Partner chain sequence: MAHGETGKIKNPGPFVFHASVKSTLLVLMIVGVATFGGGLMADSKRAWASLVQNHFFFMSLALGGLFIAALNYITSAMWSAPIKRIYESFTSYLPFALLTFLAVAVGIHHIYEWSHPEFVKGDLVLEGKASYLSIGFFVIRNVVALCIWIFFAMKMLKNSVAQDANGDHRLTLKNKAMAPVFLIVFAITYTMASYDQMMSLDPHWFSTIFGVYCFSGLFYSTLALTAVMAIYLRRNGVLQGIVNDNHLHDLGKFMYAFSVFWAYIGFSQFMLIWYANMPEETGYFLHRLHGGWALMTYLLPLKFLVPFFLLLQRDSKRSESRLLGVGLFMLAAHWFDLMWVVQPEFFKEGPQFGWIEIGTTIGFIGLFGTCVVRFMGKHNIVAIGDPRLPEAVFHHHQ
Amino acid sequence: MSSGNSNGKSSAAGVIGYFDSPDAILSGMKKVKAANFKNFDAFTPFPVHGLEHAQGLKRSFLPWVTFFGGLTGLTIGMGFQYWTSAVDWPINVGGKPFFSWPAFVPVAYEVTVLLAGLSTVAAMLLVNGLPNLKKRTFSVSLTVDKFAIIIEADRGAQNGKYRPYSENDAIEVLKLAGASGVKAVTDSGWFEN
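Structure please, single chain, the form predicted in complex with the partner chain?
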């Protein structure tokens, strides 16, 4: 989850700290979480089990999107076939009833799966703010063998719930969390190494 950064000038967008192993980023993430910044996120070349717990991410609501997407698909799939075959233009097929539901099941099933899948992907892109054209430079090593935590600058008004962001403070926290390299990153590109 990234905060919007639309002012375009090359101000510091946050601080990034690199880690060398899944274990290092896991224990580091716990410390960053405890520091209570508003916006922080992790980058790993592969899924690190338990990282989402360390980061304090809640369960996604996407399964509900899948469920209702599937339900919509089932209704459309069955309903449309019913309407075409039994209401709008009834055709006698092999002496079977106009509403021969067993014949409609395969199509209804496929539409169920299709809408469940598409709605899930669409909702996922939407909540993640993807596709993202602004922040595009990526350190190659983060897709190979490096792990990183970014603490993002807090642009909104401060409220008392979170630790106020300052660059030096964030660098200090990341160092204490065990990051092997820490540096400030700017808007124009997060990870130009």
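Just so you know, these numbers come straight off a predicted model, no measurement behind them. Positions refer to the first chain, counted from 1. Definition used throughout: the rigid core is the maximal C-alpha set that superposes within 1.5 Å between two forms. What changes on going to the form predicted alone:
In a rigid-core overlay of the protein, T72 has its C-alpha displaced by under 2 Å between the two forms. Fitting the two forms on the rigid core leaves the C-alpha of V105 displaced by under 2 angstroms between the two forms.
In the core-superposed comparison between the two forms, the C-alpha atom of A86 has shifted by at least 2 angstroms.
Output the structure of the form predicted alone; the preceding block shows the form predicted in complex with the partner chain.
Keep in mind that what follows is only the chain, not its partners or any molecules around it.
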């Protein structure tokens, strides 16, 4: 795998700290959040309730994408059936009205579910930056049996809103947050245990 730098040297990817339990990572995340770094994340083998609040993550907008995708599907499903039955090719079948909406419900329901599901998956892939072909995990067992917080090295101009990244500073913050082990990782150090 090529290094992250054009001159052959590997560049710093960040600092990773390992924690012993869900409570420890939850407490540590609050301290890392308070340190005000721009890019940091947690890795756990199972969901740790409250971790998203400790990290300061906001509620996802994906439910709104699902709602509007479903609403679009309902509109398309009912509109297409109305157009074909009452406008484009109206046929009087047994004296029923041209817009016989109870008969249209199954198709409209299926199109609603289809577009809600597809729009949710598409938005989720877009928001999460998937498929992720460049960034790899720093440890194969990171989400199998370890709890970890990584403070990533900033790439680009510093914003005065956040604390500037320094490897020594990040190591110190993770140690103060209660990490049982801390190490710096580079772009070429993928899949090291």
